[in-house]
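Just the one chain here, the form predicted on its own, laid out as structure tokens.
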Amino acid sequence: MIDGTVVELSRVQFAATALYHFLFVPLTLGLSFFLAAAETVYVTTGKAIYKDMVDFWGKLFLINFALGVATGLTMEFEFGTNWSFYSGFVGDIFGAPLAIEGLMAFFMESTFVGLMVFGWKRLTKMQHLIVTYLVAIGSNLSALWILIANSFMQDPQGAKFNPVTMRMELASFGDLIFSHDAQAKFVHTSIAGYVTASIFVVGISAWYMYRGRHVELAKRSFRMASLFGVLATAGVITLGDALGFVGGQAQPSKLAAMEAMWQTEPAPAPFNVIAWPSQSQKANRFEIQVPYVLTPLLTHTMTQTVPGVDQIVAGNVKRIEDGIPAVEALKVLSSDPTNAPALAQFDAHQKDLGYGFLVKRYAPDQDVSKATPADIQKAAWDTIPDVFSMFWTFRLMVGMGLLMLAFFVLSVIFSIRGDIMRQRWFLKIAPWMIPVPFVACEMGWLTAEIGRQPWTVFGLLPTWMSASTHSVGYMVFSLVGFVTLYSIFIAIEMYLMVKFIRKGPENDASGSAPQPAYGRGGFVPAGAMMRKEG
């Protein structure tokens, strides 16, 4: 059996690289469509200031895009180096969307990014606009294929285990790409990227307005991003509910952990607003509940029962007991693939094969036929992810989503009323909102991935079986190396972003290139701003 420390270090390493990479992805997704929208206005109105907006925000997009590519390349290699059993077990299915992403979406966006940067003097306005849209579409298609691959790990659809080849094989490409989890996750994640980009643009534009620099460009960027943001935030909250509904059907253990629901309650169940879950006590140390809210929230009915941890564990005990004969049959088939009795036994129990694997780590000599009821109970409790982490990462994500919705509603109101320059307090706090969507996206990723444990492929392949047989020393060395390298990438991104934001647009058609600041601290007094606006 693979050393448990190696498995945990492999998980930490992948989580670290994914979290670093996911700092770049949402901004790329959102900024690409913001650039397309601004250029559309430029082409249709002919106003040069919108071209200046594309030039300026395009530079920040390129910085983020380049470092996003650099951090993303290594992740695909990690599947082969650190998760070799997983790669062999599901490579036929998992590799297909990743290959399409690389051959189609990534090359598409990479090629057209070059045309977008260098094509202003070589292409017509309309041709350049099409190129910009293709960059945006390519970026989002890239996200689509990666999320299809990820969704197979969350809700494996379109595949079947072949006991002769001893691996999962693709049974339906349509079921794979049109799984409910994949579609819901793609829409939710893409729109989260639009929210991220909107706050990024609003925050920087507010900073310029607060300091009286590039005011005209900043006001137009602020207005476009505010409208973009309020719609996107409403969408991401609505589709987050849809994703929760879909995910709850496929992964009830994740849902129970997110809600810290240890016991099954009669419908309509109460909703835990705040709780302090304890995995060791299998209960909440304290909780504040709102009655009758959880059932309609999760099932969209008032009568459907939401299974708690106790019911899920009891059900998984039976699935483990049913999966043990499948594992035993597989042992026979590994040496004699044509053994008819073993094939018949496998067919009868294969739907619970993964649950049979779960108990292997506790059974004496890893022989599932020797597993005791106590071993099966331990394995059944393994199917519940860490409730404390799930409960709080989910609530932090939701809380930040509501905060961003309130922020965008205010920004739209101020922008439509035309008095944003008088809202000094809002301009002052807006730049501090820039980290919020990034943190929310990270919390969302943690909720999805921690909630998938103890599986790499939910219900099919336990995480402890999936890793490669490295040494602990190798894993520590590579983990430190990745964290160091990616931290350098983050530092480079921050340096370049700050440098170009401080410099500002090079060609500001509004003529409001760096203006002298007024008043204490270099800030423009509201009255002076009002006169300037008039």
The other form holds:
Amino acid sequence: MIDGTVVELSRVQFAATALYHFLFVPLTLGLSFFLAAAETVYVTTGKAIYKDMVDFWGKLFLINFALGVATGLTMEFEFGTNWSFYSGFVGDIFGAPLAIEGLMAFFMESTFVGLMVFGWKRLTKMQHLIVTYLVAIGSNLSALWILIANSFMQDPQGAKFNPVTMRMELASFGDLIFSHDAQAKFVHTSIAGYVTASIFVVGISAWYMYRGRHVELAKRSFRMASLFGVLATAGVITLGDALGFVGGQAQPSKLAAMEAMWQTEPAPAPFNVIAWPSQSQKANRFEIQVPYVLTPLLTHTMTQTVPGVDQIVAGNVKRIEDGIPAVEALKVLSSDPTNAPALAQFDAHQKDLGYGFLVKRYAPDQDVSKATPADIQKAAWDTIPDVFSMFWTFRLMVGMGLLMLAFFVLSVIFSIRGDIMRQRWFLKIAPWMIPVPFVACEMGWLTAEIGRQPWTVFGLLPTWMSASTHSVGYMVFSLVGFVTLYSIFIAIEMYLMVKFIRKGPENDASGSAPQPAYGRGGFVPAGAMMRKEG
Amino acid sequence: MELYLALKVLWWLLLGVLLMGLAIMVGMDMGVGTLLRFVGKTDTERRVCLNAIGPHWDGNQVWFILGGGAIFAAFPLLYATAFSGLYIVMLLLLWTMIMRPLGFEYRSKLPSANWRNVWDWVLFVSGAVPMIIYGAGMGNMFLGVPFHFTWDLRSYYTGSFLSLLNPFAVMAGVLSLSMSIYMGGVMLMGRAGGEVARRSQKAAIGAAIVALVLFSIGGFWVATMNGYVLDKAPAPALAQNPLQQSVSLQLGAWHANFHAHPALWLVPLLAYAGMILGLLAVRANRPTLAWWLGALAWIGVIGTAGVSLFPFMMPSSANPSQSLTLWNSISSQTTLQWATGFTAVFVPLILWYTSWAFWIMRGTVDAKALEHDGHAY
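Same protein, different state: after the form predicted on its own, show the form predicted in complex with its partner chain.
Next comes the full complex, and the chain you just saw is listed first.
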């Protein structure tokens, strides 16, 4: 028997450690390229201020990088420690991208980050620039392989069950790495990292400009990051749409939940702008709709039907009924892998094996042959993820994306017009934007992963079967350990970040003497300063 | 099907290479972490130690990450069973491991002596504890681990946390720690100079003697143990799972492979050669030579464990017939083929640029250089 509490605690632990890890990853992805860009300008123009930029942002990059590496280790362990059935069942496929990540990306990133930090005096300028690019490319390649692995859980391509080894095995490497979900997700996620880094740089630079410190360095950083940011935000929104399109094909249940679509409506269907979904009533308590918008948004046509929850559940009832004989055949095959009738029965039903597993949870004695129509109904309703959280995590992410786009458009305009120093209100709010992309990234992760429930591998392996067989005590112990350790870590990290931001760049080619503050409290009229800043 | 057999054996060897790479490279950094407070008496001396491995520890640590990834990819059932079965131990390993990057990156960020002291101890714990666990984990493979499977290959661990800390495993853990102290010691001898180098030399000599003694005791101890014997199983080249075999226990069976193929005695002999010649090289103050001999000793020690256990990977003491062997815990042929392709391309590349990185950063680290380098730890 599998203890439901242990499964839930395993989920909480994984979600907590993954969300935590994902606080550091996007910044690494984006800041590494920002450093490479600034260093490129330094090498091509020879202007010392760009070297100072690399030094300063590089210091913050490393403080963040250390925690990204540390918390990444946890993720690799947790599949084995807490999701051992999952690991044994799909490790033949899922393990490969993880191992390749290490070989191709992580070695590169980690080896060259050492040279990036310590190699300034030992490498030529050009060699050092290449090293910096290799760190950026390495960290982004790392994201690529991790997202390929994650995409297998969302849209399992290229896998086939082997009754002899009793697990899923790799059938096509090409299908695994070129799954549409993997491609769309990689670009969407890595570009989200560029947005995160851009806001981070813009926000901190704005803070310096507001306080009249390190203005030259801040202005240049602000301009570079604004341009980087506006392009990246436009990209992340476009690619998010592509990802939604692809994801909708692979996981209609996730899409229906994201849009709170309980009933299938004739095309073109209306779009819920705001809704208050209720899982127990299987309806929205409240909704504001725009007619005709949903169908073109999701299918890029006016005529294709988008299946609602009702239609998906009805279809899944059939798949569960079809999956029951597959589970029964599997049990025979486990002690007798050559049993011909069982093999034939398994082959006929194996595409619905996962749905058979799904009902096992509710069937008396976990014996699928005893499952009643009520059990099957229950299991079919399980296939709809929590609509309320899906609807709102998704909308929060999109809303923040649009907010950031507006922010970057303004910052680019001010930067190009050269009057950013006069937009004091903008400089004042910019630092407050720093948390936005972080929250948006977390919301995106939640949308993707809650939307995959009740599956660890969509359609193949239910979450409730995937966890290790620990005791509740073990799980409490590990959860408390992680929470304690991670809380200490983040407190230290934030402390150092804030300290080094307050301290500012150590070398500042524009003169490290603190400059007088503008506006309130400053003795120099703002206009006069502006001319000097030029 | 013959190709599958060849790939299985190849991946058994590659797993060995990975474990050796991990022990040599990460072990060296961990040894430095363990020695930090004892060979570095002043803050500057400790910074010298940290900066000697500063440019490389992050890259070296990937051996550990790749080790996990490769076991996941090539031996998924072993990964699942071992990592979940040894839960508390794995958490201790993980928690101490994840403190390291912070120790390196954050320690010298603030001038406060208390701050630095705390991080020094963090680096000590995160150097010594993982190496003990690493060795103890290997040691437990000789004794068997209490786990079993249900019909659908769900694994259950039935032992307690403390049963993993039995005398033999602890001895293997200390062996592993002493070898890592040796590697860290000779690294500091070569790259730190001055008093630090002299103290490191002493530590390396002590560590080499301890390793020699423990490795010898271990050899005799294993002879008095019940080893596992594969009585009946599908042919090695066939795809299979651990429910399809029968296994029995026999006194001294862990020496059976050596008796069957006496040439294999060369493997433990290699370990002895590495340790004894390494000891002499340390005494002669030849750190580079001593480092390579230490690496040789690691290859010998891990090779000895592999040869003794072959074809077992993780024997089950709860139900020996469900033991994990090389033949039944490995990935499918398709996965192994792809993994082999990637390995063939990337491992040479990694070795090339890692050597380049060491070459670029060659030479000794001294206190003067630290003061003028804003990037130093």
